[in-house]
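Only one chain is given next, in structure tokens, and it is the form predicted on its own.
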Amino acid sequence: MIISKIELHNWKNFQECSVDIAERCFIVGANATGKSNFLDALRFLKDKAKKGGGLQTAVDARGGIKKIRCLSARKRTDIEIKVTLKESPDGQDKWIYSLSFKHIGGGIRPNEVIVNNESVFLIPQNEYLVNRTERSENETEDTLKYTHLEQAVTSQKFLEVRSTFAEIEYLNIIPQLVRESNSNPIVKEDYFGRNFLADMAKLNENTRNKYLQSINDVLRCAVPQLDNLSFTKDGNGLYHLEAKYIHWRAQGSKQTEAQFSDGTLRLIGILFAILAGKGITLLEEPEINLHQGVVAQLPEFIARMQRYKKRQVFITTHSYDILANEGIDEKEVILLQNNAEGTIAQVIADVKNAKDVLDAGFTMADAVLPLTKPGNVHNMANITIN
């Protein structure tokens, strides 16, 4: 399953947002326009649907509803996420899942949230499988603290929707956390690499070796001084990535993740996320720490992996080299821009200024990045330092 449309109301930067989504989706915008927050709406659905998750857990993990609600919220104070899903990029829309929730509690009562409305609509049958509000029969404040999506019994009729959300993958490798992973405790939910080696150890050996072979093929092109990347266990039972570093000695020398560069670890993490993930993959600024020559190849590599893995990928980026790729379509890029009422999200196919540049023969980078540049950034060089 892939997401074909996202609608947000009062979600962080977005007072109102409604955009169509492609199988490969690039999200661009200036700093603080909400690229990470856009991805976090999908992570929220994962946190709500995964084992051990749920509505209260997902909200608490983000600091409560006050930290989630858009500062531009007006008459409506509830928060809503609505997604449309289909089975394949060329298929017809099949499901619409919508959830809005609001705050209860305060004072001597604990701060919690309850469902304002939850619906699951099966488009081919034109049928609501779920459509509940606080006015629905048999609903109480206690039952509304839980969504039907997060409960095994009540989600049986739309299990593929729940599974799609639960299998969303987000990995934003912080190299230092990978290097320190053997000396730090494993955390329950890890997006930044602290559990990276432990997660690799859980894979079936044949599957892991297959992924490592593919990663090796990429590293020979991107980091030619490294060869024979492998996964090993030391005498203390700790796991390591290990590769041969080629230098003047005929046999080279072995290095582990402790000696790998930040860019190498980031690249390995990105490749592992794309290869090993089961569902929709979220990549945050994959260009960080990578040479522009490597960065320029990422869009085509992701497209090739999608043909093999059949997986939707979301990428946030500021990179000219990524967006200059000639294969990027105007329907694959979402532009985020601030205004007085929060962030506006538009598919580039609907942005006339960008379309005019593309029609003149320029690249997506030339069309989009000027629209994301802060208006007063040129004044930075003129600031007086006291």
Contents of the next structure:
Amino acid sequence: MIISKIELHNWKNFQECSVDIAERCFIVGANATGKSNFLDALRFLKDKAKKGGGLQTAVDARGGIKKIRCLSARKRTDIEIKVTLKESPDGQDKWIYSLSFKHIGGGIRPNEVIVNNESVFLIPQNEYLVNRTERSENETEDTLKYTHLEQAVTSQKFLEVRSTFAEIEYLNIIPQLVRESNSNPIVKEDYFGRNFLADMAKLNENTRNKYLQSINDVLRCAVPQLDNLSFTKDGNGLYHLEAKYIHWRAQGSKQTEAQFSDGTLRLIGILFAILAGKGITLLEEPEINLHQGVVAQLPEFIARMQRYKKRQVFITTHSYDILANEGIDEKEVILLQNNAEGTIAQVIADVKNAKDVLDAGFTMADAVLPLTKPGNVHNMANITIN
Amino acid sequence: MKKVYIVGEDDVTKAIIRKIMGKYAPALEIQAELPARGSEIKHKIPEFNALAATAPVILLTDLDTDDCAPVTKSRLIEGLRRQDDFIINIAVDEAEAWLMADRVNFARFLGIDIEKMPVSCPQKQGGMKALTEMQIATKASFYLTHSLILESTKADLKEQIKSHGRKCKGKEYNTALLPFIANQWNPENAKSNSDSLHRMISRLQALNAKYS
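Having looked at the form predicted on its own, could you now put up the form predicted together with its partner chain?
Entire complex below, previous chain first.
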């Protein structure tokens, strides 16, 4: 399943947002326009649908509803996420899952959230499988603390929606955390690399070797002094990534993740997320730490992976080299721009002045990056440093 | 307000366009600065020309070595039918020469005697009429960073602008020049020493009148 449309209301930067989504989706915008928060709406659905997750857990993980609700929120105070899903990029829309929730409690009662409205609509049958509000029969404040999506029994009829959300993959490797992973206790769920080696260890050996082979093929091109990437266990039972560092000695030297460069670890992490993920993959600024020559290869590498694995990928980026790829379509890029009412999200196909630039023959980079550049950034030259 | 695209090779040229627009073309507003990554403008002339069919494109570039401004301009648009709103401006010989053309303010900015500033003189540019431009022995930015700034009495400014290598500019070159362009540079003074600047101002005034 892939997501074909995302609608947000009062979600972090977005007071109102409604955008169509392509199979490969680039999200661009200035700093603090909400690129990560846009992805976080999808991570929220994952947190709700995954094993051990749920609505309260997902809200608590974000610091409570006050940290989620858009600062530009007006009369309407609930938060809503609505997602349309379809089987394949060329298919028809199949499901609409919508969740609106609001705050209860405060004072001596714990701060919690309850469902304001949850609905699951099956488009081909024109039928609501779920449509619940406070006024629905048999609903109480307690039942509304849980969504039907997060419960196995109540989500039976739309299991593929639940699985799609639960399988959303987000891995944003912070190299230092991978290097230190053996000195940290395993945390329950981690997106930043602390569990990276432990997660690799859980894979079937053949599967892991297959992924490592593919990663090694890329490393040979991007980091030519590294070869023979493998996964090992040391005498203390700790897992390591190991590779041969080629130098003037015929046999080279072995290095582990502790010696790999930041860029190498980031690249391994990105490739692992792309290869090993089962569902929709979210990549956060993949250009970080990488040489522009490597970065420029990513759009086509992702497209090639999608041809084989049929997986949707969301990529937030500031990178000229990524966006200068001439294969990027105007329907694949979402532009985020700030205004007084929060962030406005638009597909580039709907942004006239960006389309004018594209139609004149420029690349997507020239069409969108000038629109994401802060208008007064050149005034940094006027700042007095004391 | 008419939205326009501005095109410059570097921060200094873009700051000059902004200044001239602000002073002489109040009916124009910047839609975006192109290209997203600088120093590629001469390869993208057909694209800028096509874009000018939708909104004015104001381009400022430096004179190519050994060419006069009309030749540089005709080379840029060779084989193209130039759109009316594609405004090509060539700084002779570099945008920095236009800054120096405001001799009084630039001398004050550098903290040097005005007598040490280069002067303008009529030059042959290939046409019937001699054109007045600043007479500088080397490229204007090279002269500024390797010679003129060394005369400055302002130690901080000297440190920002003077070259620390054979060919490079100062480490805080843009940081020093951008505030000067925004706050002190007076194109009205400068245009009497640079016909190429004078013509850019006239073109923007005409564009402004067209969309007022």
